[in-house]
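Consider the single chain below, provided in C-alpha cells and representing the form predicted alone.
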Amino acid sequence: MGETLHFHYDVDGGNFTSAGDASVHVKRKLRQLGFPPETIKRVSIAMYEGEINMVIHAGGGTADVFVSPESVKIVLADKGPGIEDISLAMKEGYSTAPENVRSLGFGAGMGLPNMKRYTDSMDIESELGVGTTITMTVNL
C-alpha cells in the first residue's frame, strides 16, 4: 500500500444499536490490509470510544480514517455542545453522561482517557455550542 486510503463514516446520535459500526468496519479493513494485531486493537479501541462519546454527548458526528504506510489517523468531528473543561474530561472516571446512559453500561468516564492511552497522539479542539474535533494518530 503506497497511497493513503480514506474511509468516511456518519455516526448516528443516540443510536446505541449502531454505535461502534465504524470501528468494526475499520478493524476489518486493517485486518484485510495485513496490519499487525496490536495496531488494529489500538485503532479499534480509540475509535470505538470516540464513536460512543459522539452517540452519548453530541448527537452524532463523523469519523474519517486515513490509512497510510506510516500511520492510521482518525478524525472525529461533531456539532455537539462542546467540552467545557478538557483537562477535567481527561480524568479517568469523570463523566457527564446522563443516568439513563449509565444504566446501559456506558458513560463510565473512560472514553477520552482510553482514546489517549491507545494512540500515539491526540488533539482535542472544542468550542462550547459549536462542537468538538478530535484527531488521533496511531503510528506504525
The other form holds:
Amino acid sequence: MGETLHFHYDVDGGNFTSAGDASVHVKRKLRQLGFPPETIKRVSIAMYEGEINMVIHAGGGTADVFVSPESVKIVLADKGPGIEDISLAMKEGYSTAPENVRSLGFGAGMGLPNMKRYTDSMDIESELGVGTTITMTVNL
Amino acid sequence: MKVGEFAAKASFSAVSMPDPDREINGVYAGDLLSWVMGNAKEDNLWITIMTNSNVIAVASLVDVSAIILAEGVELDEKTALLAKEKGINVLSSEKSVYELCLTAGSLL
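Could you present the same protein in the form predicted in complex with the partner chain, rather than the form predicted alone shown above?
Full complex below, order starting with the chain above.
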C-alpha cells in the first residue's frame, strides 16, 4: 500500500443506533490492510467518540479518514453550534450532554479526553454558530 | 479460560455466543461507555447493566471477550441479533455487578 486511501462517511444526526457504523467500518478496513491491533483500537475508539459527539451535539456531520502506511488521519466536520470553551470541553468529566443521552451511557464528559488520549495529535477548530472540525492523527 | 467454559462453570445463560473459544484475560465493570472505551482492555469480560445497541458497538471496538449483563437486565431482540451479527458474546445473570465480580474473580 503505497498511496493514501480515503474513506468518506455521512454521520446521521440524532441516530444513536447507527452511530458507530463508520468507526466499525474503518476498523474492519484497517484489519484487512493488516494494521496492528493497538493502532486499530486507537483509531476506531477515537473516531467513535467523535461520531457520538456529532450525533449528540451537532445533528450529525461528516467523517473523512485518510489511511497511509505512516499514519491514519481522521477529519470530523459538523455544522453544529460550536464549542464555547474548548479547554473546558477537554476537561475530564465536563459535559453539556442532555439527560436522555446520559441514560444511554454517554455524556460522561470523557469523549474529547478519550479522543486526545488515543491519538498522537488532535486539533479542534470551532466557531460558535458555524460548526466544529476536529482533525486527529494516529501515527504508526 | 475460554468464554464457553466460563459460562458453563458460572451457570450464566448465553444471550449470544458466536465465539465460545474467546480467551478471557481479565474483567472490567462499568456502565459509562466512554469510561469503558478508555479503560477496558481487549479480551476482558465486561460487566454492565446497559442494554442499548451502543453497548454492542463499544464491545466490538474494545474487542472484549464477552459482555455479562448483570441484575437480570435483558437485550431486546434486535440488539441480541446485532450481537450475534457482530460476533459479540453476551451472557446474562441475575447477580449484581459486585457478585459477578466475585464470581469472575474466583473462577478466572
